[in-house]
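First, one chain by itself in structure tokens, the form predicted alone.
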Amino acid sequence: MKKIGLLLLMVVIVISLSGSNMLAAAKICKLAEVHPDGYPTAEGDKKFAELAEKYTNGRVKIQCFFNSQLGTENDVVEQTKLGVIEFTRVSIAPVVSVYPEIGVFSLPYLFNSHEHQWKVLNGPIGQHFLSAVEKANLVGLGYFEAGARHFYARKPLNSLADLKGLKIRVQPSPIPVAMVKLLGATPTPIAYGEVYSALQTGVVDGAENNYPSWVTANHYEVAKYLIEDGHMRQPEILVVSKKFFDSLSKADQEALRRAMREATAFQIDAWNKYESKMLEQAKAKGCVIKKANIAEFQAAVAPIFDLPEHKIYKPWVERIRATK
């Protein structure tokens, strides 16, 4: 009996130690997001965090921080490179500063439709860039939908001519700056969280973004005139610190990739529904939306593809446009 009792005690100790080791192995991580909770990319973040915990059997637990709680997009990209933050969901634009080649996705009128964009992103070109950001100590896990971007302002926008001379807020990235200059406006790089006050006080006359950002950030309250030109279909990207990713087992690395694939499908669906809702909300608030003459916008920005500093993009532009 004593031997049986001792054996049971040893079994209990082993189980207890195993449980402790499992708890000790759980990694509590941060995920940075500039948008508010409830925004489609934030919903995609939460789905990714939920699935990551599920597929790693609790070994990776992710806390999402919304509304730029951990800093601007440029700030969190730098912190993720260093491993201070494990995950961040950002626009392509701030990643350009650490890996310039990915800027090709920021070029205007690169994609001709939502379907074309996702064929590229899900194909070898998109996967190349997810792998290539490792040069910047980041690992690309996948993309999120961000819709098409349009110009909006404090004054009516009926055509390209109405942009002339306006101070337009752009993302702090070279391509949007060059694009707005070619359109005859003055580019003004400002962090996303500062755009509302800049519009309200007249520091800038207008900005450019997708419908959900225009509405959820309340930009439509102070810049109610939008011209629907769809100049950019710039995807969002979710990256993880290479330092952190390399510390994971191969199984957990694959679990994160699987979680992101499923979160992407979830987020695209959430985006499409949310975009329609935001458009109707803007119209109900009296916002004025005009259809642009796309051809005149395309002609105005065409020289951007031939700028010397954009030579690195040329082979990719040709491959992207050839994707059917």
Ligand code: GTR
Given for the second form:
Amino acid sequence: MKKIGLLLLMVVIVISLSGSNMLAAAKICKLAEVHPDGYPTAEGDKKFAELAEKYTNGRVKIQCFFNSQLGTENDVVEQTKLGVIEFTRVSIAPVVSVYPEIGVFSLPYLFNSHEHQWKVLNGPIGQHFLSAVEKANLVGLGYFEAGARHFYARKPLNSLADLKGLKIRVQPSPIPVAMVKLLGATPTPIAYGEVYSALQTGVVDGAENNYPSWVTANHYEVAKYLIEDGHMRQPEILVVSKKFFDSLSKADQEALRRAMREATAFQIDAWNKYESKMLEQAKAKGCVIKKANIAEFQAAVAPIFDLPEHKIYKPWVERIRATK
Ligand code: GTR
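Would you mind generating the form predicted in complex with the named molecule now that we have the form predicted alone?
Let us now look at the entire complex, which starts with that chain.
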């Protein structure tokens, strides 16, 4: 009789604890990242993981996988969509294949400064895209800084004319492809992890990226001529699988959003320090950096806004340009 009483008591305790979330098992999640540990997005990921665990009282534990260990950006976006990977940090470019509208942020010379970009990302437009990406079974938690992208090649780049006819590696995404065509070069989509060897072996003549990627991925060793044209300011995004997100309590969902807000501020700070350090490192290595005639590049890519397939971006472009 005593034993039955004890058993009943235990059952009651278990039921009430599970209702109060205290017994919810810790979920070990994966986060995919193409950059190495120490790169500003990787630092942002780690900060996010640390805060997510703290604010969910250990119910969400995140393990970060760097250096494309879980696959290319296009692959991990698919895997996150399916819920196989819970979190992924990618550029906007690979998200375009599952949710085309977000490609507006890939358009060249859309943002005129870091300040303009973050005003848009933190305002109603940026927030709209974080929730609208749900159409692709993803939930956008927030953005990270990626600076501006420039062209670099194995041969000197002094002006737009030097890009003509070159094979340029681009992210496997439609807007970079269209943009490079308008500049008179041949776009060659290749996954990030394979760009170094493509440059080294001459499969491509050049590529385009921000200073930290040019340096940390060692592209600068084999493509040391850079023309600073700042054609794109594509933000990075951290997405979570909607399937996983929906399985969390409202409080844990809010805990993840809070963790990302704080991780973003941390990452922007890390970015600013790292970007100038990488530029100095490239100069010290003897890289040749030229300032572009930006007006010339802007004029060449201007038709991108009027391409029939880019009609969907028009209203957003107008709103973004009007954001002061
Ligand atoms: C980097 C970005 C990566 C990846 C890479 C690329 O700037 O941080 O997420 O998209 O560019 O060019 O593939």
